Amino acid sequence: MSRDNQIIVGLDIGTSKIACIVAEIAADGRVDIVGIGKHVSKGLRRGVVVNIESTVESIRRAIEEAELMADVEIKKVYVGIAGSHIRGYNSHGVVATKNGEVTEEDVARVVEAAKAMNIPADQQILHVLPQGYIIDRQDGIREPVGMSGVRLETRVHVVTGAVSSAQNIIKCCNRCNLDVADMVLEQIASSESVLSQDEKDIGVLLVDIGGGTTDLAVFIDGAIRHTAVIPVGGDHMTNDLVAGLRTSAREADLLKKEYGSCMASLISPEETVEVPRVGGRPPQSMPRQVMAQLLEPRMQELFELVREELERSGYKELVAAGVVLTGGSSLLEGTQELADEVFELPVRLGNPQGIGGLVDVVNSPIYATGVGLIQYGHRYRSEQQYGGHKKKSDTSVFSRFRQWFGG
């Protein structure tokens, strides 16, 4: 096998940053990180491309940096998709088995039946994720192939996204001479790298705090039950600092990352920070608590919106494993403590797991989506290589994207 066939690349095209992570698959199946590239994202707003030229340039810079570190030429990438245009639905399908025994064809048919639902013309299905199967009213079945029965049912979670948003992301990648191997919902990608199987089985809420949006996913009994997007993220906190400190967006973002806290009670009143001013004015010394008093209400608002969404989903009492926070803004001091207060559930920070190689470089919630895209790609390629009904039931979005472009 050539080295090219052993390389998998995850491209996280976010509102605040573009992260390209390169992994090499070892002979024993281990995923080793061998390169990483990161560049400031210009051209996206709330996860959606609004300027193709700027986005292409940001992607190209991140790709070049990753290629240099990994010493490979990147040709194909797994790309994350997010934004307020994402919708999630639960659906149900029923078919009769053909020979009294469930076959892979029966599973494919019942999933097709479940995804036969009315969606807006400007939306397209991204994922169809089976939650479990029922054979002759016996539920709780995860692997139905080979079992006896005449009636097969499934419950699925269907994720849709705006056709135009997906097309624009693909255009940007193609302009950088990249093929899109698959496009993956970002919270699904993040879940691959930061959630354990035990957490997914017991019940867990993943909260991925991005720059423009916050993405949610609820897992129960090993399957995804609910997804949602909250249109509040780290950029909103930066804007609050811009207005409150009267500084530039760039300086506000740097101050947020270095000195930011979303719990004023954790900070000594004596602590101060130097705040650069605009228009050539001299820097101003300011209590660090002032920054926290600007950030805390926004983070609290975000967590309360997440809690309301969880309650609306009907799964609040079932997430026994608690909440896992990931994404860049989850690194703010006091985030876990504030989340503990709002959710009244166990809370932990989600760092990428199950990888080798440059672990120390990507051991941060910032890279949860990028590493997750690699792990998703590795699992998907393995399922294609070894066969099985999974590749039919979790439908690949790539073939549909080719149809959208008439390819």
Ligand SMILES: Nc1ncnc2c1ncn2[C@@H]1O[C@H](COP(=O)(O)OP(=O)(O)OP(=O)(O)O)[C@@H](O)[C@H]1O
Second form
Amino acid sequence: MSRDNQIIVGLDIGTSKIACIVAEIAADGRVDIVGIGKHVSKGLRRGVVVNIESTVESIRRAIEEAELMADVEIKKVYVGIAGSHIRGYNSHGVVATKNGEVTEEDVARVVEAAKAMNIPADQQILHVLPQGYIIDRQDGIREPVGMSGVRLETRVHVVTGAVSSAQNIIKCCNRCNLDVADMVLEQIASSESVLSQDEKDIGVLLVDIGGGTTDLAVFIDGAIRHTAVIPVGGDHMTNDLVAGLRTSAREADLLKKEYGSCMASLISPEETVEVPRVGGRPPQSMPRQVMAQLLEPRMQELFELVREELERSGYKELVAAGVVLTGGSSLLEGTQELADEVFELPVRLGNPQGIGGLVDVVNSPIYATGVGLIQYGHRYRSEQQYGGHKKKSDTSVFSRFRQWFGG
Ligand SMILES: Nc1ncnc2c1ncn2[C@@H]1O[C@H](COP(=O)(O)OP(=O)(O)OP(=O)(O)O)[C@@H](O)[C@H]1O
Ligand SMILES: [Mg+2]
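Output the form predicted together with the named molecule next; the form predicted on its own has already been displayed.
Let's see the whole complex now, leading with the same chain.
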């Protein structure tokens, strides 16, 4: 296919939806969105594939729709990975340079040394993200190649995930005749699309509130310092409505999106909502404030868990640019106001940025991961193309895949 080289596809296999986003890379490097396909996701629980058949079916539908819209045949995708099995560690490596000057090979060796840590047998490395280099005790070096020195150190953030979860994602893609170009931690993908470089430099916490999980990433001085997954998301809020309003999950989700709020104090007691009920009973009118009182404690609890995680990470005082909320559940009315109260930091909502083409179609926090996968893929391809040293230090996806399959 003639357009093959300039097409990058992001496949976000979420707990609520599967989104396939197609972008064309212009000659000047601009990322233009040219197609999107979306389908409800039924085969995942809390970010992890638990039913291959239904996941494959949903991926197929999303891919077909995206292919039709973009008028391309999709063969290769950048895919996201998430779930409670994900672990993030900070590690440290030291080597002696070979010739008194740092080479790309020294950088690859020092990152390899930082990776040497005890990882449980059922976990596999997904990312090794250098945070900076130290040459002969001189700290804060971002581009070490070519500098003089004998002792090269690095600090890295290592992300690992369950081998079986990664294998299941690859299996689902392969069953849809798709090759996996790379597998990316979902909040790392989202951070590509919603965070600015300034925010990452100043210090920021990204909170991607999805359906099944809430994914966190902390950036300080331009590098990722901490990642975590909290197994609470919008589906729990929907379930709270199901229990409280005695309506179906489908109706509860619709009501939540249309009339829900997690700040009961901002809603007038006079406002009412018609709630459809199960078993053929007539709909019931109920104050909107009551619905908000059902949703608020869950969002409050979630933000408190996020705050505790941030405090535990030790970076609370360093996220001067504040908190960026994204993911579908960040659309719930009152989310930003509640986050303002809990975090006592600047809070904003993050939509995908830095793209052209069909911008309006993906202009929602729901597509932060899908668009971010493309931007991650674009960066990765550019680095490879221009022979940058960064990719060498990150284990190649192909060798990682071989490890996963024991080959
Ligand atoms: N306007 C809205 N108001 C409130 N909630 C919303 C709105 N739109 C979507 N949601 C909720 O967002 C959630 C889905 O978000 P998203 O698409 O980011 O999840 P996902 O990526 O599929 O899941 P995960 O990342 O957890 O695997 C659902 O719980 C849905 O009800
Ligand atoms: Mg998601």
